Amino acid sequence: MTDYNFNIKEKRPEEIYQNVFEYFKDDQVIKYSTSKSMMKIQEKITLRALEIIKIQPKELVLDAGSGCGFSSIVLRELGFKVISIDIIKHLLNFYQLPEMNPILADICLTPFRNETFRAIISISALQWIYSDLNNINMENNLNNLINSFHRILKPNGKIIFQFYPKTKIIMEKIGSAFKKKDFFEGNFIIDNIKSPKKRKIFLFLKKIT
């Protein structure tokens, strides 16, 4: 893969914060549900996801990592039949769709039965799972969470996420970490690649066992 910079000198929150829930809490929490600007680019993000996974309209789809609900809500909206999870609390609070019923539980350990899904989309969230080489919690979790999505994923399902790697070998250590095993196949798209700041990173993967 082409070498390119990942240097942007304002840190984001899981580089500051130890975990995701100390940071989003108290005003965070509002700050971040009642964003509009953040609507919008959680919005734009999730089409663009939705381009690269190509998955039909009424397949049951789960969003890992919802948070306050801003990519259920135009997933529901486009006609997909949507479950979302989230393991903070306060932010299922904010969803504007109250008879989506968000689950509150951890994408590492997913209460689902095996092969529910068609399709799994994660915005946003990846990189508070994985952010350190040296994080042997978080590397049981990264694999929890290949281990749980492969368990309630249909044959032939599809995940696709959206994440913010701190740098390009945690990148490809995720990369690696899903084919590992055999369960899955794929690759990463990469948008605006030689921007930083308006770079998005997609890892778009495909069940094969």
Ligand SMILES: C[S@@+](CC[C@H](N)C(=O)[O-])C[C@H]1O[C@@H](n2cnc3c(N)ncnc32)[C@H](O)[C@@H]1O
Second form
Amino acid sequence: MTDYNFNIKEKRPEEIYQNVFEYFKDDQVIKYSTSKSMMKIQEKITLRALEIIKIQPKELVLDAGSGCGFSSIVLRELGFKVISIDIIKHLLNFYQLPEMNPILADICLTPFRNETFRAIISISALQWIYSDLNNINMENNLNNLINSFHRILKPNGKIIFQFYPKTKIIMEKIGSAFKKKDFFEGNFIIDNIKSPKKRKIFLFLKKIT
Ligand SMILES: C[S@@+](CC[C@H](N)C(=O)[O-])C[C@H]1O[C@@H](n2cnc3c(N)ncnc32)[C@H](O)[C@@H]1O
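Show the form predicted in complex with the named molecule, please, the one above being the form predicted on its own.
Okay, now the whole complex, with that chain kicking things off.
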């Protein structure tokens, strides 16, 4: 893979806060959920993710780390059946959208039956799960997420993540973790690779066993 620089001066929330509960407290839930620019960014990334993953409307899709539903709403409008899962109750319930089918749960331990979903879309959430190479809990969470996503996907099901890895090593560690059990094949797709600010990193995976 081309070498490029991950030197981003501004710290991201997952580098500052100990966990997602510390960050998404009341004020931040309102700030995030009412931000028009955040809504536009999430919409744009979701549309780009759909371009990569190429799935047909009407399929059942899991929006993993759905927040208040910016991505879920796009999916819904395009005709997908969506189930939205997030660990922060106030985000899931912010707009009281029943069509999100909101489920309060950890994406590392998803409460669904085997082979439920044709696809999983996860926009801007994975960096909360794994951001520190030396943190054994994060490593366990990442492994749980991989096992869980594999279990709930139908045969040949697809996953697309967009996320913000802090370093290239972390990014590659995540990529190889998904491949190590021969559960998935896939690759990274990186838009605006040379611009640390505009860069968008996608990990696209297909279930193979
Ligand atoms: C930046 S937000 C993105 C939200 C969403 N994609 C949207 O359209 O607004 C990241 C989301 O990941 C969720 N998240 C982080 N860790 C999680 C976990 N272990 N289980 C479920 N959701 C999680 C956060 O609560 C947050 O809502």
